[in-house]
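Have a look below at one chain only, the form predicted alone, in C-alpha cells format.
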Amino acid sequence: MTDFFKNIPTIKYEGVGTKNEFAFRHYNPDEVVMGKRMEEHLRFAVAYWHSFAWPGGDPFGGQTFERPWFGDTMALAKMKADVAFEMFDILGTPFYAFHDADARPEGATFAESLRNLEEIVDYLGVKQESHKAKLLWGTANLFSHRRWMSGAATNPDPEVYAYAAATVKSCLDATMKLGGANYVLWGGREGYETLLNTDLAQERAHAGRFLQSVVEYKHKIGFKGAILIEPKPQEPSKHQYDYDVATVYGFLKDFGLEKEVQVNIEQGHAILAGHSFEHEIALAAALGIFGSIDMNRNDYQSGWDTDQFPNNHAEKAVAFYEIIRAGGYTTGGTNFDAKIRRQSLDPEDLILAHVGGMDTCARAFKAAAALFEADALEAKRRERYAGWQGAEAKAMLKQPLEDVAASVLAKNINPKPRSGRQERLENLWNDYI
C-alpha cells in the first residue's frame, strides 16, 4: 500500500440526493438497464498515461505535478503501478489502458527497454490477480521520443520502421500476456508537416504494410482481441493518414483489412476533424468497424485537443445512443482519455475527475437507453424511410439509370417535399434528457 490516496474512501453509489462529494450520484454499477448491469454496458477504463504519467504541462508551460513515482527507475515504475491499482480499487473501474512508455522506464537500447517492459508486465499481471481491474487495451508510444519525430511506420528511415515494428510486437505480446481485450494503434506522427519533403504515396503504402504485418502477427500468436486504429486529423502533424473514420475505412479497404481492424473513436479527435462524436460512432457502426471509444471533451474555444473530463450528459447521450443502436460494446469500452487540469494538484482532484466523468456517462447512457427502449425516435426514423420498404422501391435500386429515368416519365412522378421534423425530434430528445 502507498499513502498517495490516504484518507480517500472507496467510491460508492449514493444517488442524486447525496451531499457526499466522494460518491456516485448516477453511476450504480449493479443497476440493470436493458437487461444488463451498468458496469457491463459502460466498461469504464482509466488511462495510465494521463492519470499517472502526465506531468501537468501544456504547449505553453512545463511540469506542474509532483508525483512520488516520477522518475526512470524500475522501483518507481512499480510504485506507479501500486498507486494505479489503488485508484482502480477506489473507483471500482473494471479496466485500465496503457502505453509501454507509461509503464516502464526507457532503456538506453531497445533490448533494455524490452527487459523493463517484460518486468513491469509481470508485475502488472500479479496486480491483476489480486485486484478487480483488467486490461482493456495496450498500445505503443510511437510519438513522444525524438526517434519518432518523422513518424514511425511512415518514417523515411527504414531503421525507424524496424524499431517501430519491434516496439509494437513487444506491446502486442504484453497485451496478450495481460489478457487485454484489444490492441490500439494511434499514429500520432503518421503524417506530414510539408509535402516539400514527403513522398505521400510511399509513406501510405508503408503504413498499410505495417498494419498488415500487425494483423498477421496477431493471428500467428493467437491473440483473440480486436486490433483498433484511433483516428486523428492533426496535432501534431499537419495532415495524418488516419484523419477520421471515413479515411481509416478507405485505408483499410485499400489494404484488405476492413474485416480485421476496427476503430477506437475519441471525442476530441472527432471535433478536430470537423465532425461530432456521434457522427463518427454512427459512421463506424454503419461501416462495421466500430470498436471502442476514448471519452473526453474539448474546450471549444481552444483550437487544440484539451482532453478534459466529460461533464455534459446531454452531449454524451447522443453518442451513447449511437453506441446502443450499434449493439453496444463487444471487446471495447469507455476509456477516459482525459486529464485533470494542470492547476488540479491534489490526489483528490484525480479521483473526483473520474467520479464526475463516470456519473456524466452513466446519466447520459440511462437517458439514451430509455429513449431507445421507448422506440419513439426509431419509430419516427422508420416512418421517414418507409417508402423504401416497398417491392417497387427495392427493385429500383437494381435497375439501370435509364430505366429509373423512364419510370419518372411513364408514371408522371412529381414528388412533394416532406418535413424532416427536426425541431419536433429535438423536443422529443429533450424529454428524455
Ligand code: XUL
Given for the second form:
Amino acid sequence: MTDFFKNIPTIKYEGVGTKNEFAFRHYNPDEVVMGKRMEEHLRFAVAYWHSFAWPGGDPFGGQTFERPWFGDTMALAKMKADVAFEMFDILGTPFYAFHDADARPEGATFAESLRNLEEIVDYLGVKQESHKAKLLWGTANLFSHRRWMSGAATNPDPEVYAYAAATVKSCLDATMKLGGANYVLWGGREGYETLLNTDLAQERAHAGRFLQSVVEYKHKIGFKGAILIEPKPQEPSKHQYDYDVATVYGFLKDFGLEKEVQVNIEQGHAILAGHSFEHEIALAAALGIFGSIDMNRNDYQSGWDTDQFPNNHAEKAVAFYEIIRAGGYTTGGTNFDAKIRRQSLDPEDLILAHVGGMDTCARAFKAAAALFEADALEAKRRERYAGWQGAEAKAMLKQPLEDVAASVLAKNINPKPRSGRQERLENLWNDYI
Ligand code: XUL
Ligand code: CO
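I have the form predicted alone already, so could you send the form predicted in complex with the named molecule?
Full assembly next; the chain just shown is listed first.
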C-alpha cells in the first residue's frame, strides 16, 4: 500500500439525498437496468495517461502536479502501478486503459524500451490477479516522442514505419498478455502540417497497409479482442487522416478492413469534427463498426480538446440512448479519457472527478434506458417510417427509376407533408431527464 490516497474511503452508492462527497449518488453497480447490472452496462475504465502520467502542463506552463512516482525508473513505474490499482479499488472501476509510454520508462534503444514494457506488463498482470480492474484496452503512444513528429505509419522515413510496427507489435503482445478486451489505434501524428511537403496518397496507402498488417498479426497470435480506430480530425496534426467515423469507414472499406476494425468514439473528437457525439455513435452503429467510447467533454468556448470530465447528464443521455439502440457494448466500454484541471492538485480531486463522471454517466444511462424501455420515442420513429412497411413501398426499392416515375403518373401520387414533431419529441426527452 502507498499512502497517496490515505484517508480516502472506498466509494459506495448512497443515493441522491446523501451529503457525503465520497459517495455515488446515481451509480449503483449492482442495480439492474434492462436486465443487466449497471457495472456490466457501463464498463467504466480509468485512463492511465491522464490520471497517473500527465504532469499538468499547458502550452504556456509546465508541470503543476508533484507525484511521488514521477521519474524515469522502473521502481517509480511500479509505484505508479500500485497507486493506479489503489485508485481502481477506491472507485470500483472494472477496467483501465494505457499506452506503453504511460506505464514504462522510455529506454535508450527499442530493445531497452521493450524490456521495460515486458517488466511492467508482468507487474500489471500480477496486480490484475489480486484486484478487480482488468484491461479495457492497450495502445501505443505513437505521438509524444520526437521520432513521431512527422507521423508513425505515415512517416516519410521508412525507418519510422518500421519502429511504429515494432512498437504496435509489442503493445498488442502486451494487451494480449493482460487479457485486454480491445486494442486501440489513435493516429495523432498520422496526418500533415502542410501539403507543400506531403505526399498524401502515399501516406494514406502506408496507413492502410500498416493497419492490414496489424489485423494479420492479431489473427496470427489469436488475439480475440477488437481492433479499434479512434477518429479525430486535428490536434496535434493540422489535418488527421482518421477525421471522423464516416472517413474511417471509407478508409476501412478501401483496405478491406470494415469487418475487422471498429471505432472508439470520443466525445471531444466528435465535436472537433463538427459533429455531435451521438451522431458519431449512431453512424458507427448504422455502419456496423461501433466499438467503444472515450468519455469526456470539451470546453465550449476554447475550441480545444480539453478532455474534461463529463458533468452534464442531459447531454450524455442522448449518447447513451444511441449506445442502447445499438445493442450496448460488446467488447467496448466507457473510458474516461478525461483529466482534472492543472490547478486540481489534491489526490481527492482525482478521485472525485471520477466519482462525478461516473455519476453523470449513470444518471444519463438510466434516463436513456427508461425512455428506451417505455418505447415512447421508438414508437414515434416507427410510426414516421411506417409507410415503408407496405408491400408496394418495399417493391419500389427494387424497381428501375423509370418504373417508379411511371407510378407517380399512373396513381396520381401527391404526397402530403407531415410534421417532424421535433419540439414534441424534445419535450418527451425532458420528461425522462
Ligand atoms: C487524444 C486521445 C488519446 C487516445 C489514445 O486526443 O484521445 O488519448 O484516446 O491514444
Ligand atoms: Co481518446
